[in-house]
Structure formats: C-alpha cells, structure tokens
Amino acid sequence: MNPKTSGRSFIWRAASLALLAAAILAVCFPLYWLLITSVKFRADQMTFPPVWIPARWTLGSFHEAFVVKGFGAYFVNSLVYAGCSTFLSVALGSLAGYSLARFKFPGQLEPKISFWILSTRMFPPVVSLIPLYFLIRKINLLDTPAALIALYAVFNLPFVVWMTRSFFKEIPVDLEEAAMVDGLTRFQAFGRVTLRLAAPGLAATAILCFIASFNEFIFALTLTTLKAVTLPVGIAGFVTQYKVMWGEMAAAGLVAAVPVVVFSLLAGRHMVKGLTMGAVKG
C-alpha cells in the first residue's frame, strides 16, 4: 500500500472519529448537565468553577418538583394531550393522504389541493393565537384538555396529510386491486394491505407529531391556567420573580425527556425507513 494513501486514510479516519466524538459530546452533555444539576444540593448548583462530578447527592429536587409542586400532573397532561392529538392527526391525515394519492381529481386539482394543505404550515401558528383564544373562550373551552388536543391535532394534520400522501404513492396500487379482487372492499384493502405496508412511514410521522405536541409551549401557556397545564408550562413556572429553581427545573426537564426518548426508541427501527419512503416519488 502506498504510504501516502495509508497516511491520508488514517488522517481521514481520525478526523471522522473526532467529529463523531464532538457530535456525541454536544448531544449528551446537556443531558448530563441536567442529571448532575438535578441531584446537586442547592448550594452546589451555582458554584464557580462548576462541580462536574458532585461529591454528595440528593433527590430533594425531584421531591420538590413532583411531590410539593405537583409536576406529575403536568407530566400526565402532556402525555395524554400529545398521545390523543397524535392519534387523531395520524388517523384523519392518513385517510386524506390516501385520497390524494389514489383518487383521480379533475384537471390538475390534486397537486393544487396538496400544495394548499402544505401552505397552511408556512405561516407561524402564533399568528392565529389571538383569534383562536377568543374562539375557544366563546365556546367555553379555555383551560380544558379538549381545546389543546383539538388544536394540536389540527396543526399537525397538514404535515400528516403531506407525508402520508408520499408514502401511499410509493405503494403499488396493484396490491390493493388484487385484494379487492379477492373480495375485500376498498376500505378493507386500505386497512389490511396499504396501512401495513406504510407502517414505517406512519411510525415516523407519529413520532414527529408526538414530539411537536409534547413540546408545544405558546398555546398551552395562553389557553390554560390551572386545570390543563402542560409540562413545558409547568417547567417555565420554576422561573419566579425572585429566583430560578435550577434543581427542580433540571429534575423536571430530565423526566420530560424520557417519554420522547422511549417513544423514539420503540419506533426507531421504522424511523429511517419511514422518512425515506417518499423521497423518490412525491
């Protein structure tokens, strides 16, 4: 082997490993800092230079956050709202995406409808915050789970429709026609054949919808006060007029990361395949 080629190959591998190590450090360090801050005593949380490995540990921040402050209720609220809104948006959006992918529209109407659906994601949701607030107050749904679940589902729906439309276009229509020849209705063929083949794409879409709903802050802050407070709003409540409860905030943030990580790991084997299903046809 040529010494120059061997040297370049070694340098390339070393540079790649260094970049990989830097990326892993950038991703893992915030989680590590949350962990050690959540188990530090209050006197050790703001010391300088910072304590990287605490010599003494405490679970007082977790007790303060979940037992005294009732953070567990906010955690359950976010799980329920994100789960229900994800189910609704994927269920309704997959039907709409299937219709756009399979049924014929007069003229060039289908691309226009698809682009119109996608265009609703182009403006920031905060633009609709004030009119939505007055509308929800008018129908007496302020500070209720129904309001947030419906809003999260509606704002995720265009994304689901656009994604599932691409996924269904990847699946040959001959498979559905063969199932209908065997006696299935179109809806049965959709459920038993098409949905199963599109499962990786649906899983990837559901993960992204769940994360977006679970982390949403602006609408939850504006439309809730006491009964339907979500996890991000509860964490923001640890910043008070007189102090910042760093330990409680770190403990809550650490627990808040668990559902998203677990949900992503459970559906992770579908994630990459699902995100590349509609990459060729669209």
Given for the second form:
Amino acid sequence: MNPKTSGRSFIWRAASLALLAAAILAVCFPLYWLLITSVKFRADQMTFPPVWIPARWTLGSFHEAFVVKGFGAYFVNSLVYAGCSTFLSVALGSLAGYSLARFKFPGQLEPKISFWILSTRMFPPVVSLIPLYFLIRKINLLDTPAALIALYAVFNLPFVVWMTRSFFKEIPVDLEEAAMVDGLTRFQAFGRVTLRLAAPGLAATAILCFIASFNEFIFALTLTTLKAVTLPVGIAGFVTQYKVMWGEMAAAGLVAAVPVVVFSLLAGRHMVKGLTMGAVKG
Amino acid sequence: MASISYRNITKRFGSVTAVNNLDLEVREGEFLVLLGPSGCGKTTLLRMTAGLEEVSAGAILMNGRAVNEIAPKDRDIAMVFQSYALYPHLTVAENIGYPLKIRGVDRSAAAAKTMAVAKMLKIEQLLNRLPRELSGGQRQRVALGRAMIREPGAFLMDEPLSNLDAKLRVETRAEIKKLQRDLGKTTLYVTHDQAEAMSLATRVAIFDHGVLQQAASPQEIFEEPANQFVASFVGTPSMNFMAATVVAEGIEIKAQPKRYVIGLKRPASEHGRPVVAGIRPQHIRIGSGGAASALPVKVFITESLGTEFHIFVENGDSKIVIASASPVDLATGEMISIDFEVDKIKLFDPATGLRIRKW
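Could you present the same protein in the form predicted in complex with its partner chain, rather than the form predicted alone shown above?
Complete assembly follows, chain above in first position.
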C-alpha cells in the first residue's frame, strides 16, 4: 500500500475514533455526574476539584426524595400521564394516518388536510399556554390527570398522524386487498395485516410520544399545583429560594431516566427500523 | 364453480370512464382472458369483480345473484395479484394456509390441505421460508397456492406473469393452463400480452378505452376480428392496413407507380366506397416480380427472429410488413414485388373501424 494514503487513512481513523469518543463522553458524562451526585454526601457534592469516584456513599438523597418528599407519587403520575396520552395519540393518530394514506379525498384535499394537521405543530406550544389555562380552569380540570393526559395526547397527535401516514403509505395496498379477498373485513385487514406490518414504526412513534410527554415541563408546571404534579415539576421544586438540593435532584433525575432508557433498550431495534421505514423504497 | 354476468357495467373515476356499459357473460369453468392495452379498463373490471372497486352503474351477477353490495370476503372468489401480495411476515405455509386460518378451519386439516396444494405446485420444500427468501417464480406459485387452497368459485388473476422473466413466463403459463383445465374453475385473467391471452384462454375479451371490442375464442379473434382495433391488437407483427376504394373489379389500393387492384367479389352498389384493407404479414407472399397481380415495393429493413423473418417494405407512403417462415436475403433499397392471399384480406369501414363482413 502507498505509505502516503495509509498515513492519511490512519489520521482519518484516529480522527473519527476521537470524534466518537467525544460524542460518547458528551452523552455519558451527565449520566455519570447524576449517578455520583445522587450517592454523594452533601459535603462532597460541590467540592472543587470534584470527587470523581466517591470514597463514601449514601442513599440519603434517594430517601429524602422518594420517602420524605413523596416523589414516588410524582413518578407514578408521570408514568400514567405519558402512558395514557401515548396510547390515545397512537390509537387515534394511526387511524387518521391510515385514512390519509389510503382513502381518496374529493378535490385533492388529502395534502391540504395533512398540511393543516402538521401546521398545528408549527407554533411554539407555549403560545397556547395561557388560553389553555383559562379554558381548563373554566371546565374545572386544573390539577387533574385528565387535563394533562388530554393535552399531551393532542400535542402528540399531529406527529403521530404524520409518522403513521408515511408508514402506511409504505405498506402495499395489495396486501390489504389480498387479505380482504382471503376473507377479512377492511377493518380486520387493517388490524391483522397493515397494523402488524407497521408495528415497528408504531413502536418508534409511541416511544417518541412517551418521551415527549414524560419530559414535558411547562404545561405540567402551570396546570398542576399539588395532586397531579409530574416528575419534572417535582424535580424543579428542589431549586428553592435558599438552596439547591443537588443530591435529591440527581436521585430523582436518575430514576426519571429509567423508564425511557428501559423502553428504548427494549424497542431499540424496532425504533431504528421504524424511523428509517419511510426513508427508502425497498 | 361460478358463472359471472356483467349487466351494463359502467365505472367512472371522476370524469374518466374506465369501463363503459359492459355486457358480458362468463360461463362456468371458462378461462376468460381480459386483453387490452394499459388503461383499457380490464384491471378495473377484475377489481370490481373482486369487490375491491365499487360499480358506478349496472350489476355483477355471480351464479345469478347480484353481488354489487357484497364484501370481497363473501364473494367466493380468490385473486392472484400482479405483485403477488404475499404477507411478508408469514412463511410460505402460513401464507398458503391464511384463508383457511381466517375461516377457522381446524389446524391439522389446514396443514394437510396446505401440504397437498404445495405438492401440486411443487413447492413443498419451501414451506418454512419467508417470501423475501423466494425467487419470483416461487413467489408466483405461493400466490397461486393461496388462491387455490380455498377452492373458490372463481379465480381472478391480475397479470400474474408480468414480473417473471421471459422463459419462466412461458413455462408458468403452460402450468397455469394445465392447472385451470384440471381444476375446472372459472378463471378471469387480465393481461396486456396477446400471446399470453391466445395461449391460455378458452375465450378472449378485448377491451379498448373501457369498451368491449370482441369476446370470442382465440382462433376467432385472430381469424375473424370484429373491428380494426382487434385486428391490429392481435397478431405479431401487427396486421397491415391500406386505404382502398371499391371499384368494378374489386378494391383499388393507392399505389405507385400505377393503380393496384385486388380482385374481390363485391356488390356493384358499393362502387366508390372508401374502405380499409387489412392483411396479416403472414399472408403476403414475396414474388419474382413478373406476375400481373404483384405490387412493386422497396425493402426498408429486414429482421430475423430465428424462426420467423420480417421484411419491412414501402410503396410510396404506405409501409407494409411481411413475415416469412424461411430466411430471406434482401438488401435495403432493393426492389421486390409482393402479392396477397386474397381470401385472407379483411375489409374495414374507415369511419367506424368496424369489419365489413357482407361481401
């Protein structure tokens, strides 16, 4: 091999490895920092230089957050809201996506409807916060799970419609028609053939919806006070007027990351498949 | 087994009429091929028969019962799709057995049936594979198997061979024909390939622009075309058409350097009527040039297909194709003379395109 090119390829290789290492570091460091902060004693949390590997450790922060401050309830709230809203938006959105992908609309209306649905995502959601606050107060749903579940479901709906519409467009209509001739009704064909084939895409969509709802902060902060508080809002409560409770915050943050990480690991393969599904014709 | 009747069937897509006022009877056990160029409405007709497309007007009857409002699953038909439409997540065995599974047939009975069908199609060694692991020909068989296993009243096939290579297509064509004759099931088969239509069909229905042109046996379609469209669509190379006028001795074809008359029996009253004379390339002889009935032409190009030889010739503005069974040695620009097998000439009305049969 030509020494010049081999030298160049070595530099390329080294550079790409260095870049990869930097990326891994950037992703993993906050998690690592969260982990060690959550198990440090308060005195070790803010020292400089930092304690990289704590010699002594404690579960005091976890105790404080989950037993004393009742973070377990917030955690359950977040799981329930994210779960319910994800179910709603995927169930409703995939039906809408299917209709847009399959049925003929009079007067070339399909792209217009699709664009209109997408356009509801084009303004920053926070713009609607104050009107929604008054609306929800008017119907007496402030500080209730129903308000957040409904809102999260609605916010994710356009996303689900667009994702599933492209997934369903990828699935040949012949398959459904074959199933109908073979003995299924249209709805059964949708459920047993189309939905089955779109499952990876739906799983990926569901995960993204779940993450978005699970992490949502500003609506939860504004629309809840005591009973329906979610984990992100609760965590923010550790920043008080007098001190920042770093240990408890890290402990709660760590636990908050668990469902999403578990979900993504379980469905990771599907997720990659799902996200690339609409990308190229097979 | 089923008979299918189409009564005044019309299908419109917006302002486009895909099928126009069709009346057609498909007899029990018949292999009817729907033939025509793309966009002629043949696939639409098949899809309406399957119930995948609604009928705009008219009625479809199966065994005398109107099925317009009946769902595809209740029509007692099986369909083979152009794309095969195999379920990608199911194995070959599961694909073939799917119609039985849907109907809740007992599992061991379904497995036995699947095996029997697979054996008939010689794919029993593929039963555990997924569709993506199969070749085009194998997929085709699985699609056929899935249609056969239900023993439906009728088979609908939408260009099932169009995705196969030429050699496999001819082989599979013969197998489908054998299978249909053995099973004796009414079969509707859509194709744009006239060779496929002629070789498979007990009867061919030719469509153009949504209108049925002729429905008859392949032989009759070939020998007695109802109109100029049918005459030109069937047969390779296409039939030659020449503008002509009825004269006292027969018909006169506009030709160089002098008038060329073909002697035909004709009623005197038709004198002066313009007609179109059609003659198949196989029915033109290449002569020595001396005969009085010969037409002088100039060779434009020749082509050899191995078993048949085509000679493209010109006389003035008219271009004529000749098919010869024996090799010819002709150079471009060479002058030859040809004459026609007079009894094979078909006459058409230039305005309507309809065959003039009365002479």
